[in-house]
Amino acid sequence: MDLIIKNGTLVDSKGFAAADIAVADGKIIAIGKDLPVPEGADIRDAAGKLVLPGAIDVHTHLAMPFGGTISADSYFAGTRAAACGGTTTVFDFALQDFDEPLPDTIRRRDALAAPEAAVDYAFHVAIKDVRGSLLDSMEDAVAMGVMSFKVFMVYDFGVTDGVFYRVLEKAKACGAQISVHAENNELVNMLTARFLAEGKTDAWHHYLSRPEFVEAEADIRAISWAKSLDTALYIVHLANKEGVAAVTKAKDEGYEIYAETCPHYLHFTNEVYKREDGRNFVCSPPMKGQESQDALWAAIRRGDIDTIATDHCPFQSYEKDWGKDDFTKIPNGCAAIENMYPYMLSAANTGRITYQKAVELCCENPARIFGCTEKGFLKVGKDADIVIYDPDKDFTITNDAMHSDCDHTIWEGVKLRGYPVQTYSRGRLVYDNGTFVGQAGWGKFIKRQSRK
């Protein structure tokens, strides 16, 4: 035994559990009162505190070119700052080249991130083409563990209807899981050449060329595709009040259709365009309005969301600045690595979800939908990804709070109720009280069941 955790309460989507944890060789191996301590084990006092599963964040762009540069965040740092937010398993996008092998793009990307990673990680492959034999190779990508794959339907590098259409059928012969960033690439064009044709170029105007309408309508459209095909689609990023009907509608109606949202849509609305640095805030889909964040909620609540994710690609204040005069020549993106599970844990400290809702939807779904089988849970056999949590501990925001290398937040200044403590991934102190422990390279790619 190496590890045991004593005095704490633990926490699952079912309820909680006053118990101790022990841990040997990364995994939970014991979970009951009174645990024996066996001599050399290190042992942890978590008298007051809560136990819960790390984090799982399905949805990061670290290192990613976009926009003319690359977000601010190399895996080391993103997952650096995942760890000091109780996430203990990051799901990175790996973006297909033209005439690239999805298997290639894989490697390519674990060539980056596998001497870099502070925690343990996965991939989603964004699939760009699927001329002659590269949409079969899929099958290759998920004989080598991975089974999630996504599609953007906007971008000069979305696909097209028909493609998107094929990418599905593919995926359910071969027991892949598709994701889609769905908004009407056509809208979004003929809106931003309006808007800045009619000298309309702040981050407000980023907003009213994508607004609620644009996502809902791809939303639906997505959805009857996998309707069609009967077979799964997971929307990421959703935002907006008629696209969450429409899920609710597709799960009502026995379909496995799930969705994502994020915490920067679960706090602000589009009013953020119109502040001073609004362009901080540029991401896509942007926030939305009231009536969709109050959606959003609802659905949570209800449990038609299935999962918080960050989306997190931030960029630094000067490449936001390029955009200050021209919103199209904005990043798109913001950091949430590190304040996704405590932003999640206040929301339930506060009364406004439960502490099981939280976990259900930052550790349990997450490893249910994309074949984390070690992760998620506190469970005797699984990995010992743990954190520590102090529900009376008051935080407030700050970027030098913060383990990011980007150098702003659009959290500054946001107050939290309760904040972790220790997280511990494989049962390796990763971070401890405000301070990073872990080390670069410690986290291992992990390979995930197809749906087959």
Ligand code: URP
Contents of the next structure:
Amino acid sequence: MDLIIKNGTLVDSKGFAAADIAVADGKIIAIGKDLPVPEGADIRDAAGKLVLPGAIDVHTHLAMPFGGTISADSYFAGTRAAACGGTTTVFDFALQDFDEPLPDTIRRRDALAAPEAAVDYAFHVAIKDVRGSLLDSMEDAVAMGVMSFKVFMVYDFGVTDGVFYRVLEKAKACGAQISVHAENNELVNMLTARFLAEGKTDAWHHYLSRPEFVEAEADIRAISWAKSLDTALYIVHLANKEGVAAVTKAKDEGYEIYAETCPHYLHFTNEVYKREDGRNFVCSPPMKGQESQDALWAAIRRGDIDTIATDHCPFQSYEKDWGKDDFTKIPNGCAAIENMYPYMLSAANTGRITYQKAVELCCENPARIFGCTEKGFLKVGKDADIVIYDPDKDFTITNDAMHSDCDHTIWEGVKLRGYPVQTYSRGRLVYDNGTFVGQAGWGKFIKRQSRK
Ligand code: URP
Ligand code: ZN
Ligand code: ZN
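Switch from the form predicted on its own to the form predicted together with the named molecule and print that structure.
What follows is the whole complex; the chain from before opens it.
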């Protein structure tokens, strides 16, 4: 045995349990009361602390070429920050190049990630091109352990409705899981052009070019195609009230429609775009109005939001400043990889949700939906990805205390109740009371089980 965590309170989606956890060779080997401590085992006393599964962030953009630059966090910096926020697995988006078979996309991105990752990682492949045999190469990607793919309905690499439909069909046939960034591209482009022509170029007009209905319409359309094919669909970064209603309806009808939202939609509203530093909050979809935020929290409590993920895609201040006088020049995306789990656990600690719900959203559901069989649960046989959480520790987020390479954070000054004090990745301590103690290259590529 390498490690024993004693006297803690274990948390899962069903409840609490007072138990010790024993770890050997990166796996949980025993859970129980008063486990014996063999000689040489590292002992950690977790009395007064919660012991949780490491979080799984299924939506990150590390070192991603986007918005005329590359997102600020490398695979090392991003996974270092993840570890320090209690996230022990990240799912990054590998964006296909035109003409590129999907296994090549995976290999190209893995060559960057493997030497750098400080926690375990997986890929979703974002599909741009399905010409010729490229669509069939989804099967090869699934065989490599990458069973999840994403289509964008927006941006210059977004797919047409026809391509999206064919991707859904193919996924159903080969046991893959499709995610979608749903916004109506035509409307975004038309509204953007109109505002620019009218000289309306501040960050508030980023919001007005992609308001609630622009996202809702695309959610409803995407859901209707998945329903018509009777196949699963996962909506990323859901941020609007009508979209929530569409997800609820589809679930009630018995369809396998999943929804993810992000901490920034739960904490900030579109008011941020009226601030002097509004450009720093520019992401797509943008933060919405209070009614949408309320609908997201209600859907979380009802069980109609399945996961929380970050959409971590930060850009440096000088890059955000490109759009000081023109919102279309602001690279879209914000930081959150270190904030997600502490934020959701703080929401539990202060009574907004339960700890059980936080673990379900951040650990168990992501593992289940994306075929990540070794992660997400504190159970014998699973990877020893473990977080020790101090519910009594107050923490104020500052960029100085974060472990990302980005020079600012939209979370600056946000106060949290409770904070992770240690993170273990496959039994190895990677974060200890404010300090990253892991290592580049420790993180492993996680092969996942297809839906078949
Ligand atoms: O603004 C965002 N969300 N940037 C990252 C790319 C995406 O749309 O997920
Ligand atoms: Zn997106
Ligand atoms: Zn994203």
